[in-house]
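Form predicted alone, single chain, as structure tokens, below.
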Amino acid sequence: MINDLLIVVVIAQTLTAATPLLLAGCGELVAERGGVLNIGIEGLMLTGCIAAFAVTAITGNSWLGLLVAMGAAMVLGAGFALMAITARADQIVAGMALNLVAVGVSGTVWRALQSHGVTELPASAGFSRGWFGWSGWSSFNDLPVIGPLFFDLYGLSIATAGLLLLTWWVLRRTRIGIVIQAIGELPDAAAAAGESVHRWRWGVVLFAAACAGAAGAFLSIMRTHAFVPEMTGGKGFVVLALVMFGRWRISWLIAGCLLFGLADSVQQQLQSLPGSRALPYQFFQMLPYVVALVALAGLSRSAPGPAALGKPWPVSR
């Protein structure tokens, strides 16, 4: 019985830890399929964290916090698109600039909140478990196995699963998916066929930014109900690795994110074992990063990326 309960707890923790990676990864996968490499995902997630926390703490409205987080990330994403797509600046440099801006802005906003005594969410604010906190599902939470694994999840986890399925279908079965992949492989051919490469790339960048902002909101107003400077802890860079090591496929991305989530859940259980305090807690926290990246790197040695990934278009004027 104890072992069964432990398995359910580990699976539930795995799904919770994987949610922000899956959400941000879904957006970044679409952007990279369209030929845009944005290493500013970390900054976009951090922007979502502070925007969601600030708005929710001030207004008490978690839904508004989620929407503002997505909007704030899209504003930064638009700045990145302006530099990397319209002005044809180096995408790596533009992404790093975005990260630096996000760290500075989030730190400034956090200090402003502290100076006004806003350091935590109101008791009634922030999403709780159970499909965005809707009390109608609470009676199902105690069901054996299925309760904790389905009805007791955060609503954004369920929405992320739906978004991944929809994204897979769009990329594989629709004209939109064909165009996105075309501008990531052969933008000249897409332009010759009458498609606006810049417009499509702006679209995928803004979509990725919205997903990253929502992932940041998940961290601050759902999973932790708090904000800590630089609380993303490198998860944006992990997302980049998971997308690339996942061979730019939804199925591999899901597998990689779940692997990271499982490693994160296991390290939490290891920290609760007797004698675990003999080791620094940082040792346990680094395990998910080491396990996931090493395993995925071994699976992706021969994986080619989109031919035009990271390259400005047009190449010459």
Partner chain sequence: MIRFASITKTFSGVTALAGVSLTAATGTVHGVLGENGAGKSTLMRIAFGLERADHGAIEIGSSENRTSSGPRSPRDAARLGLGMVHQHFTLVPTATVTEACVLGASHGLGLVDHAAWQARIRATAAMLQWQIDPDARISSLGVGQQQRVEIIKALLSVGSVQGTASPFSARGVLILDEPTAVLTPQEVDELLPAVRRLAAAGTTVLFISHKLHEVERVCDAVTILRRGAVVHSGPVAGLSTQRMAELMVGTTVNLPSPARQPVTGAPALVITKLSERANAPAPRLTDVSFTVHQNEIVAIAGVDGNGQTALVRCVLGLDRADAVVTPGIPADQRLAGVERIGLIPDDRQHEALVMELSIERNLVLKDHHRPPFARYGWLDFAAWRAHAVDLVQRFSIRGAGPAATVASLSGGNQQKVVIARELHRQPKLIVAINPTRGLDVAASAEVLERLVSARDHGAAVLLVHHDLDELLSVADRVLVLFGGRMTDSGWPACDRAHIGRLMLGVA
Contents of the next structure:
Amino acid sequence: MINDLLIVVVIAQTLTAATPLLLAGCGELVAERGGVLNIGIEGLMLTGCIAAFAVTAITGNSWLGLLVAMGAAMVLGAGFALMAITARADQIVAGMALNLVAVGVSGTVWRALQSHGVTELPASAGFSRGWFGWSGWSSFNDLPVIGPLFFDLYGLSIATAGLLLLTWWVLRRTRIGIVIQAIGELPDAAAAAGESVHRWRWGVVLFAAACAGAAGAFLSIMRTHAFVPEMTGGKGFVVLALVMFGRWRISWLIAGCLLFGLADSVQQQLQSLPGSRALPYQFFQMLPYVVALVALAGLSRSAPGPAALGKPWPVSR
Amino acid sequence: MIRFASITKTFSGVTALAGVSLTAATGTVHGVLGENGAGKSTLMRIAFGLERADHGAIEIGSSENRTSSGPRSPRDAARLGLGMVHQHFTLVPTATVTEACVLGASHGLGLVDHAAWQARIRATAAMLQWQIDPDARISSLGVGQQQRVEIIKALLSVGSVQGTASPFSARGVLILDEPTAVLTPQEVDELLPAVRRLAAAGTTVLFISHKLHEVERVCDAVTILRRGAVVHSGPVAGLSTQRMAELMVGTTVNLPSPARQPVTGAPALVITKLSERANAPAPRLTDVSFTVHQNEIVAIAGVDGNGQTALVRCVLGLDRADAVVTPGIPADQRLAGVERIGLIPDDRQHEALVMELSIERNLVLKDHHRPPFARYGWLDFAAWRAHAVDLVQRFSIRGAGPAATVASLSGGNQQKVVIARELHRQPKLIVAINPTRGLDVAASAEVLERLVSARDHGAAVLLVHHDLDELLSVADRVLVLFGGRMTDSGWPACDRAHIGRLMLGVA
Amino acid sequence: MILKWAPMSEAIIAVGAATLALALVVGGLAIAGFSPWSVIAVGWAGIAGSPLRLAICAQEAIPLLMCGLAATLALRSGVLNIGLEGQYLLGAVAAVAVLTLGPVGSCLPWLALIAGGLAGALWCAVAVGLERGRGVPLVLSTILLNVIAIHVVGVCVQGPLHDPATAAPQSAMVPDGSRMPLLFAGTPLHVGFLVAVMLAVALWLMQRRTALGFELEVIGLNPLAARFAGIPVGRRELTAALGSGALAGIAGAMQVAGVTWFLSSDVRSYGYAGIAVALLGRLHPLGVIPAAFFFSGLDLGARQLERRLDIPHDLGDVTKGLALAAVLVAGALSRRLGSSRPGTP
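Okay, that's the form predicted alone, but what's the structure of the form predicted in complex with the partner chain?
In what comes next, the whole complex appears, and the chain from above leads the way.
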């Protein structure tokens, strides 16, 4: 069967592995274009993981889980915005505080769930593959090649593609994109045009948080159907690297995410090779991160990024 | 038409404007003259809605547009028909001309109709007889072009908010804040007729400046401010520049114009055929040769961005250049050695001073690692304090004592800290880049006098300066840098216009 | 990152932030039905209920203090080394290699500290090299190197350092003779505590009283002015970066040589916590000491609360994050108030 070919399996795995990165990366890209570097993406994704898991496990409704995951991440994102935008604290440190709180909160909720006997999702809950469960589509799953690569995907993967397209269009064709460019490059210009830099930066941060929350939900209630403490395992940090690798452009971000997803998929395949027992499995797990670092290093120096990235506004002396 | 009626504004007890009244008639260019701190900027900020007046009223266009204490915001000002071009441009470098105009001249979040915007930009430019490419990136434009974009943007913001088909409207008011500060003489010559054309089309222009001959050339009427009050208001005709200067400053000010001395000293800076490597970004320094001797001020004129930065970096030893020789000072000792160059950099707050640290620490910086300030790497703070007390007195730095932060000082006193640190050792060579930027007339004169007196005491001075008038008042020789190449203007045996042409590469 | 040396107001900010964070969490627990007094009493008993507990608290504070010093050195100099997490782990790996593969002897733990310091500095040097050579921002490279370091530990404890006596991914135990000597018999507190405190004082003197410290401060506040003042900024920043990497590496080495005596793939790192400690200590080497105790006390208190009252100990982490957030906001606000005094241009 053609659909069992290694190449098809690897590409399908790549798309699945790239989905949370694309989702969170899309949000972070918009935030960074708006001048806000949020290294707390990792924490926001983790928040999304636990919120989606908890709500889906308790109510059995995965849609509600997805929504609450986005909402919870936005609440923490608002905390970040309060620190980094309104109070003008250092963005990197504020992101670290966010990560600390997120680890603590997710651990607390996880232990509280455990003590109430909630440890796994009900079999019926959680999203399954195939276009948000529209059963009509599943008959296409067996089509050669395009079945696994197009129809047998998680609904959120397809929604992510739509989101990327929409974001690209908004950044390029509407005044929203022009204002975001201004608050990221020269906030004074946006302020002179009568736009509130703080309000816009709040907006991009909340958008990034919602995206990261959805990415977290993808990890817990779709891809793995479980929650494990610190299950994001550095993916939020990879997102930061990929946004930079993508030179703050949607098209390049997609390329970067697919490259990382491919590395992740290949290492999974390598682990299952017969001869791989000679090496510890952590060696293979490490590979995608090394690839990300090497890709960043291979990038030419000529991509400075938004001029006001990471800088609080207004600058006071 | 715009009318200010007894505008009063105080900042934490300090009066910035005391009952200022001013009327500019429709279709005229009205000059607003005054020194730094006279209140021009505050008045314009109130007109543009960036500040609110404590008392008074502003009337824009007609009496139904009368607002007590001014517009509430820049957007409100635009609604009333008032646009402003700030001295410091607010253009996003990565944006295109069209995007800059969309940002500045419209609001809302919707779809951008690029074709319509481009048409309006072209129409406005045509009206002013300018060539402008709506798709050009701001970063690819020169300063003069960027200013045109700012003016078009301001006009469009007024027109588009009013919803008129033409970007021009008879009741529109345009404020130009120090529009010629960054321009070359030739660019000024192109701007001023455009301002006249604007007025002819019915726009009221407020022309903020402290350059008297420009006011004389372009304005119909002028209002002169001193210390927050109007000292004169009336037509320009019949008002001599000498009289304007007296009204503006209060007393007659003479810029230092010492007797020129013949060049006799030994060479202190010798540059022989300095060229940057072939792949350096434009403008690439090419075959730059000149010598600065003791006892002379060699000034380098030029529009910003013609290689000044690279030249200074080579002179200071920040970039390696064997073609640059400073006799007696090894290249790696030029910045912090015992016999170092006295350096007054362009941006004192970022390049010379550590704003958060005390005056004392800023004064010892560069010498902090050698006796008596440090022994074997261990600091001696008593010596620091004695040094600071001495310099504060000798250079009359006025502030809250040596332990106060530099940030608490006024701009003029911050520059004095730099000058004290750099000149107290009587260096053989002094490099000064735009040393009076942002200072008022009195502080500028003091800085220039320090340079002249250092020259008279034997120093060689290399002065890179943006203000041609000040530069010519102290220079013994004037070299012009254009596109990375150096030309000797022959000053003082040439006229000002010749230097202006050299600065634009049209001589 | 811009701070003046004004110890009193800094201390007020830090203590205020810590108190606020504690009050928020205890208040939250009160709403959930736990009496605040019993929460505080149980938590405090977990920290200082006996001399032994106090010693444990001090022992837990050692890696936090060391990483806090590492972060202080880097951040004060404007070097955004947030790779302490990975540098700590590499230090631990190097120390375990020395201690388990080398001979047994009382000088071995000190050799292990040196090896750990070198390994930490080396891991940091990779990031600095990527920044200087390839333009990769330090923030990104160090963050990725942290993730990679976790996997390096995994590879090592399954590969070259694996204990053949077990199937679990862990190293052999450090022999008795090669462990860090104890400070007080009968407690687990080892002499590393003294070393860490002495390093804090040394760092303070370096920052306050030496030309190197002054230069690093100038670089941290305004690197461009430092450059124009003839300070070799690149070399000084390298010194600060490698120094902070070495301190983090020593922290990891101390922990395996003095506390855990072995390394496993789920080893805990103190790098991120160390940065938080440094910020709570207002980037003052002596302020870092109480901040480290605050964090270790939170850990111990939270564990006691979990044992006695069944409250998830992760609330300790929440408290840390809140304290960091509060100190950040308070610092930013005080800076703003300080800079908007009338008369300031």
